[in-house]
Each structure stands twice: as structure tokens, then as C-alpha cells.
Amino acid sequence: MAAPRTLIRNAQVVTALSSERGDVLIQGERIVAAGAGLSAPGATIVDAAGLLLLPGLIDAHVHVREPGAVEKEDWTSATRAALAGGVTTIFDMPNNATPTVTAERVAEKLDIAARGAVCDYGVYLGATSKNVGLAARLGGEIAGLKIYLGSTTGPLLTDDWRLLYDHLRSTPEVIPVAVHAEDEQCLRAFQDTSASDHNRNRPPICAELAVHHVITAARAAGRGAHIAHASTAREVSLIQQARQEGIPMTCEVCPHHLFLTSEDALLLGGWGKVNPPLREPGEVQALWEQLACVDIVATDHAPHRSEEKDHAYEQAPSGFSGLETLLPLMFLAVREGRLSLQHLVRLTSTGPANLFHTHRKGRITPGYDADLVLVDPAATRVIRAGALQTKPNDTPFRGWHLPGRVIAVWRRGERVLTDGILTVEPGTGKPVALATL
């Protein structure tokens, strides 16, 4: 019996390179045309007029908290969260309360996942001075692996330069090294600098110190890095740098530290808190203006339950959910000017499957994934507490008013998400094609 097909018609199809007017026809799970005026009998219609048309998101810096934390956030409702949000991969930390920093307990989140996704998955490794070299043996099981030089959420932290070279060295280059870096050392001499200032308690000097350490590693190493997070131009510069040099580093940055700033923070206090922090308004006019230098967009999306994210700036834990929030601020960034509508799909789909390996993945191309979004660009939403698929069901973008109003999200060619309404069950979900040794 042949698979069903679905024809989208006359959408702005939106990919990493162009933005024009066509259809796209879904066959089963994949693509299997793009173009002008195609046809189709039998297969559903969709007419997409005056709608864009993108490849599914792919967030690379994602907490599932489960597992251990499953209050604050699982499997299913942290992928709930990401179709909602037009992200149809995403890919798992591994600083859980268990780490994930063994082949059993990577396989152990793998079959969590299994049963309680919706959107597809891949997860990532965390280093430790015991599991050098296991990214290697796991190959195509993971995404990455994660290494962590400043202490944050979860009991991971690497602070050692001879134990980040070894990660580096052993780890092939088709595994991408995320690092998350802030310099311990420099965190614990700036802590509590001040009583609700997060950003003098973690300051940027932090974080340049961290990339230097990690740039020197990874020239060492022969290979290149990863740098999670950069939340400053400086860190970026020092990217840039190091590419002009012939070290093949990367880089991401998070929405929050492009809409948010440190003067924010302190009115959002509990709800303000992220490491690493958000920015002085100077230091964030100036990453936009670095933006073409930067890689992808990834949210860090890191749930915490609402009762937590109110105490007070001391007491709060740092990071919050952003998967919903992802693609109505990437749009608010293109109606502004900031970037061009290719550029988001550079940033949010076609990138993070370039840098990860994701096979069939990020673009809208016969034989890849029918992971679709269709968006009302015209359309504003009002984000709102309460109204949310993630567990905390807030977030500091609370009463912001954003443009690119997600209509429909295809996952592998099922249509999941109709105006807003999710129609997908646990266990859906499916681990993406990694790249293999």
C-alpha cells in the first residue's frame, strides 16, 4: 500500500538559501518534491497562501530534566513543548542528577526517551575525569559530548586544562565537543560580588578566559570546539579569531541573551537568573552585531518549577524554558531588520544540522525528513503564564507580544500541530541518523 502524501501549496517556502513562492509534497516520511506548480492526485491539500513554510527547528542545547527531575520537566512534556514551538529535533544535556557520563546511562536516557517523546531526539554525553575516550566507543549512539568548566546546574564540571585536552584529543571529530565555558576559578573569585547582580557574580571576564583555555586546547588537540551559550561579542571575536587561524571552532547563542539584558534581570529577579548570565545592554548590541560569526541559536531551554524561579535572586536556580519561546523571537529579530528570514533557518534549522551530522535533517530537499513548519508571519502571539506545554508553564518572556504564529508542524511527514493543537502520543518520537565512525 503506498504511503499517504500531503501537497502544501503555494507557500513562501523559506529554506537557508532562498525564500520563494511554491509546494512542497510529502510522501510518508519524507520530501519527495519541492517546486513551482506541482501536482499531486489523491494527496491531501494544504493551501498555504500568504504562510511560510520552514524546515522543522533543531535546538541543540536542550534539559530535559528527566532522568531525576521529572517536576520540573520529562520526556513528553519537554517535547510537547518543542512541536509547539515549531522544533521538531532537540537534543538532551546530559547534567542530570544522574549524569549521563556512562554508556548505560546513556542508554538508559535513550529508552526513557523512547517511550516518552513526541518530537525526534539525540543526547549527548557529559565528560568526566573517568569516561575519556567513551565518546569515541559510542560513536553514532550520541550527539555530543558536553564538558562543563564552570560549575552550574547538575554535578558536572571538568576545570582542568589537561583533562579538556584529553577530551579533545580522543574524541573524533565527527562528535561535536559542546563546552559549556565559564573559568571556575574565575567564577569562584567573583562570587558573590554582589547581593542580586548576576552578571558582576559571573562576569564576562569569565567567559573569555574559558574560551581562551578552550581555543589553546583545541589547537592542541588538532581538532575544533563547540562553545555553548557565548553570551558576550568578546567570546565570539575570539571564535572568529580562531578560525582565521585554521582552528575549526563553533559557536551558539541563546534568545535570552539577545532580548534580555542585565537591567532585565533585576526586575525579573528569580526569573532572571541563567548562567551564564544575562548581559549589560552595551554587550548585547554588540552580539547582534556579531551574529553573522555565530553558528546556530539554541535555547538552553532549562525548566525549573515556577515555586523555585519566584524566591528570590539567592535562592533561584539558574536557566528556564525557551523551546516555545525560539521562533516567535527569531521572527520578532526579522520584522526588526536584524536578520533576514534564510538567515533564521541558517541559525535554527540548517546549522545544527550541519555541525551535528544530523542526517536528513534542517532543509527542504527531496529525500530529507518532512519536518515542516507552517507559519503566519502576519500573526502575533502574547505569551502568556498558564499557556504553555512546558512543566513550569511560565517564562520570562511572560506578556511579551511576538509575531510568526506556528499554523501546522509536520513531523516526518504526520502532521502533529493544527492551530495550536497537538495531536501526537508518547513514544513517537524517534532518535535522528548521527553521523557514525
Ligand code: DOR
The other form holds:
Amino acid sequence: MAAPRTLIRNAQVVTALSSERGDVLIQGERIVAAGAGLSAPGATIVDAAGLLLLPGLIDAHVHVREPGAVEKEDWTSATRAALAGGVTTIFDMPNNATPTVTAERVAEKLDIAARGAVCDYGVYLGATSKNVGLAARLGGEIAGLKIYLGSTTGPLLTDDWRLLYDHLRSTPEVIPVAVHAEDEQCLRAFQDTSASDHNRNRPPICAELAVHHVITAARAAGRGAHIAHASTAREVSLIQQARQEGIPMTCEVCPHHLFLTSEDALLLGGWGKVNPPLREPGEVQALWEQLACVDIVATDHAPHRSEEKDHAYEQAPSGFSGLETLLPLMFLAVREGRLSLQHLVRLTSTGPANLFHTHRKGRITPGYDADLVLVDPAATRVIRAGALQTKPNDTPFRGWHLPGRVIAVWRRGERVLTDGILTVEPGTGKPVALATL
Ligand code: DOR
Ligand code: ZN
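The form predicted on its own done, now the form predicted in complex with the ligand:
Every component of the complex follows; first up is the chain already shown.
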């Protein structure tokens, strides 16, 4: 029997390069045609007039928490949150209670993901002093290598410059090396336990120093590195300078560093605590001005139990969920004239697909996976506690009115979300095919 076909008609089809009215034909798991005036007898027809069709988003920075802390999030709840937010692929970070730092841990996590995930996924390996060279051996099994230069949630910390160099040197260029760039020594020096201002406890200088060091190590190692959650304009311009010198550095920014400031953090208490911290308003404005030099936007979805985040600043853990607010926040930026739709797709879909060398993802092109998101740009939604898929069920964006309602999501050709209702079974997400060695 031929694979079922779906014809999405009259959508505004947005890609990294264009935004044009047109049709997209899906057959089985793939896009088979894209253009104007397509016909497909017998296909299910979706009338998308007035709606935007985007490639499914790829979030390269997600903390699923399973194994270890399923009360915060598990593979099913995280990936349901992803699909609800139009994200069809996630890459999971290694800082679990028992971190993902050996071949066995990677295999165990992939096994858990295979049983629980509802969107497609990859997992990072965490760098330690004992696993130099392992990323090369794991090759296409992992999405990338993650190095923590400053302490944050979980036990991973590699605050040793020789080790950073050795990991960069031993990891083939095709495997991204993502770095949490806050310098541990600097963090310790600035830690001011009397201040309940996270931005003062972990100031921009610690992030800038770390980025500077990573660039120096990358230059010496003869490869690039990816700076996770750049939170200051200075970090982005250092990366831009390194690129001009021929060092293939890349960087990501998170929506919360664009939409929230250190002033908001003071009001948000525990809910405003995140590493790196929310920055001063002038710094946030400068980061917006550097967006043209940023490779990807990723959420750093880092769920903790609501009860933990309800604590005062000092007691609360760092991080919060972001998968369900990513696309609406980026649409807000579009509505405010800060971003074009094509740029949005470059940052959230095509950019991460290129950076992580995903096979068949991040484009609306025949032969690619039919990972698609249909969005009503005119409809707004209020972010409410209790109405989210993520386990904490709350976010610092609670009460925000955001545009860009997700109407439908296709994951490899299957319609998995209709008008806010998810119809997916755990275990239907698949590992993403990544560039192998
Ligand atoms: O705020 C954060 N939370 N930053 C990180 O680097 C880690 C994350 C977490 O895993 O909770
Ligand atoms: Zn993170």
C-alpha cells in the first residue's frame, strides 16, 4: 500500500531564504513536493490559507532530566513540551545526576529516550578528565560534546585548560563541541553571598573571560567550538572576531537572555535564576544588536520542580523550562520588527540543522523529513501556569501575551498536534541521523 499523502495548501511557506505562498506535499515520512498549485488526488487536504508553514524547530539545548530526576522532567514530558512548542527535534544535555560521560551512559540514555520520546532527539556526551577521545569513538552516536567550564546544575566541571585543549584536539571537527562558558575561578572570585543579585554573583566578565579562553584553546587545537547561551554582546563579538581570523567558532543565544533582564530577575525571585544570569537592560539591548552574528537560538530548557523555583533566590536552583515559549517569543520579536521570519527559521531550524549536521532536517525541501509547523501569526495566547506540557508547568513568562499560535505539527509526516491537542504515543520519537565519521 502506498504511504498516506497530505497536501498542505495555500500556506505562507517560510524558509531560511524566502517566504512565499505555496503548497507542500507529504508522503509517508518525507516532503515530496513544494511549490505553487500542487495537486495530489486522494491526499488529505489541509487548507492553510492565512497561516505560516515553517520547518519544525530544532532545539540544540535541552535538559530532559531522565535518568535521575524524573520528578523534574522525563523523556515523554520534555518531548511533549517540544512538540507543543513546534519543536520536532531536541538535543539533550549530559548533566544528569549521574552524568552522561561514558559509552554505557550514552547507550542507557538512548535506550530510555527510545522508549519515552515523542519527538526526534540526540544526546550529548559530557566531558570529564577521564573521557578524552571518547567523543571521537562514539561518532554519530552523539549529537556533540559538552564542556562545563563553570559549575552549574549537576556535577560536571572541567575547569582545567589543558583538559579543554585535549578535548578539543581529540574531537573531530564534524562533532560539535558546545561549551558552558563561565570561568569557574572568576565565578568564585565574584561570588558575593550577601547579594541576591545573580548577575552580580556571576557577572559578564566571567562569561567573556571564558569565551576568550575557549577561542585561544580552539585556535591552538585547530578547530572551532560552540558557545552555549551567550548572554552578552561582547561574547558574540569575540566569536565574530575569531571567525574573521578563520577559527570556526559558533554561538547560540536563549530567548530568556533576549526578553528578560536582571531587573526582571529581582522581581522574579527563584524563577529568575538561571546560568548564565539575566543581564542588565543595556546589555540585553546590545545582545539584540548582535543577533545577525548569532548562529542559533536554543532554549536551555532546564526544568526544576515548581516548589523549588518558588523558593527565594538563594535557595532556588538555576534554570527553567523554555520549549513551549521559544516560538511565541521569537514571533513577538518578528511582530516588534526585530527579526524577519526568514531569520527566525535560520536561527531555530536551518541553523541548528547545519551546525549539527543533521540528515534531512531543518528545510522544506523534497527528500527532507516532513517535520513541519503550522502557525497562526495573528492569534495570541496567554502563557498560563498549569497549561503547559513540561512538568514544572510554570515559567518566568507566566502572564505574557504572545503571538504565533501553533495550529498543527507534523513529525516525520505524521500529524501529531491539532489545535493544541497532542496525539502521540511514547516511544515514537527517533534518534536523529547525524554525520558519522
Ligand atoms: O540555569 C541553568 N540550568 N544553567 C545551566 O547551565 C544548567 C541548567 C540546569 O541543568 O539546570
Ligand atoms: Zn543548559
